[in-house]
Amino acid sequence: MEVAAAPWWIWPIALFAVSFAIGIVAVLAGVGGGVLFVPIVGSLFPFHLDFVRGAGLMFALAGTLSAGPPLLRAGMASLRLVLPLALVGSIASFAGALVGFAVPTELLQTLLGVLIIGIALLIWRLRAADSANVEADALGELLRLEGEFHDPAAGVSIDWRTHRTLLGLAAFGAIGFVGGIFGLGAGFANVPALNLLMAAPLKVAVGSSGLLISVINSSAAWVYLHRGALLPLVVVPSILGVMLGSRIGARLLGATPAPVVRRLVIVVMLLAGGRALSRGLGIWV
């Protein structure tokens, strides 16, 4: 009742402000913005979850597409690594988007809450893997998933290659499917899969994750566009907010202690996941 009485223009302004804040935090924490956007906006704003999920895909695309060229120029992203994983993830993401429209909204809210709480715990437990002295497997050698990365901060060059490549392909199929269902940018899962499972260096994993999100989310976005689930009232202020917030976040990245932002992201995701779970179960609508 109070929501219905609020002027319509309040919501785009509030959405811009929230997207701006998420853009800053996402860059500082190194997570895909969509993983914060969907549960927060889906829980606190009076928009149908289908519109929020569609906007979440575009939200994640806006940041990753702009970041792709400089990441490639700096050698922090590898097309050779991205392309086979993106192919599997894109097909799965398209299928996930179709499944998402067939699932009742209440069930989606419940599953989203469980997923976001699980992701928060994953980020809390995540530790970077050592990519030195990794022996490539046969599939990794066949696909030539290897490269050399110069880390200017450490002043060293890392000759890297992947292993457990088949498991990595399966993992990105699952990541794409889940991302398509919920409209999440999959950066939260890309980095652990690339670094912990396939042994890519952490900075290469972070950089390549951005390219993976841009390719995988693009295929799912077409499904939402075809179904009419991309509402300009939601998408436009979200993209404007995240692009501006991401620029500021990039400038603050060097001065902000990573543990502080990491804890902030975990707290925000736990609150958003709890809110989505309560809405899905009908406890707090």
The other form holds:
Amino acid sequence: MEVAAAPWWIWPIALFAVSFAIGIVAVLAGVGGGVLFVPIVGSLFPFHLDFVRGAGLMFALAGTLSAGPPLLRAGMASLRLVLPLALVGSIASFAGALVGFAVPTELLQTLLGVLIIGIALLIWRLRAADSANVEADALGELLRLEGEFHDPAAGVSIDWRTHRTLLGLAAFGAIGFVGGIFGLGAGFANVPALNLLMAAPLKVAVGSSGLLISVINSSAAWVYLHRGALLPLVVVPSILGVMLGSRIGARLLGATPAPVVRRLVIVVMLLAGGRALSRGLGIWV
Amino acid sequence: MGLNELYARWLDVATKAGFAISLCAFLVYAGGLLPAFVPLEELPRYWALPVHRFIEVTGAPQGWAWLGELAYGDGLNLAAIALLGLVTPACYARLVPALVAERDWPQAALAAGQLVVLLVAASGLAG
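Form predicted together with its partner chain structure, per the form predicted alone context:
All chains and molecules follow, beginning with the one already shown.
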């Protein structure tokens, strides 16, 4: 069937199904889902990238809002860790969302692909941080960026604290700006910044990344709404699908071994990045 | 009750309400129970256009103008989407007094700052 000839109602049903599946994977990977949703829907569905980016941001917002309660209750997301990083990230994301409307679509697709593949390779090359022997810095102590969480998959309790708080704040400013430009919600880089830079345990990094996205995207989402870039037929089936899928993903995260989570993040990001890059360069539109 | 549990409780109620409202609004829209500002059958002709062209051609609302289109199915859905955008500000509004009660001044100041950023973004004044 020709894409153009398909009846309109096919698309919301397909969006719901795709969003449900991405919602499960996204929570396990700590990526919010915009990083998967934007390249997949942007390349396989007939909507303009402006609407896909707007829906991607709302998608990530809805999924992370929905996954937040189980992650917080399981100790896999830390509110104290999220508060300072989210404030810096949301101001930067808001500015990035304004800039994103001024950049040509093909350039956005190409840059998006390069960015996602680069981060996937970074996660692949670097080993997860050892969070057991970390000395908190003064700012981290003042903000009480610490916690305890029980990992049911490994059968251990981890007493954690973070360090390099100022560098972490700078990183989340940069991540928020880039995420706002691409409508990604910034989850694609949160996990490496929290785990590799600030030394939060991987699962706390994954869970807190989701909570961060829910705060950061709440400000950027309004930019898209006020610009008229949220098409209800695209946005609503997507958020309904992801809200159901991410609840399931949040429950699976506790029982999934950390190396599996890491490999999942890398594979999914390479696929999504490759697709965005090929589209931006006109190789496979 | 700890901060994480307090935030989780508010988030849980707000997101479940958001899901239910979005689902109802979409069924009203897709089921044709209310007329659409841009009719669903005509939408495929326009959804591949960049957003500025889409608005030019269809006259779709920008800024807060969607508030005047709540009698339309698509306007109603934009309201449901906007409600999801208000979930985090609502949770932060509950979090700030909880942090003040704990005398955790640095985190209370950060949460209050975040609330201001979220409200400025929602107002559309800076966008």
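Predicted model only: the values in this text are computed from it and were never measured. Positions refer to the first chain, counted from 1. Whichever C-alpha set is largest while still superposing within 1.5 Å between the two forms counts as the rigid core.
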{"property": "Large Cα move at G173 between these two forms, threshold 2 Å, rigid core", "result": "no"}
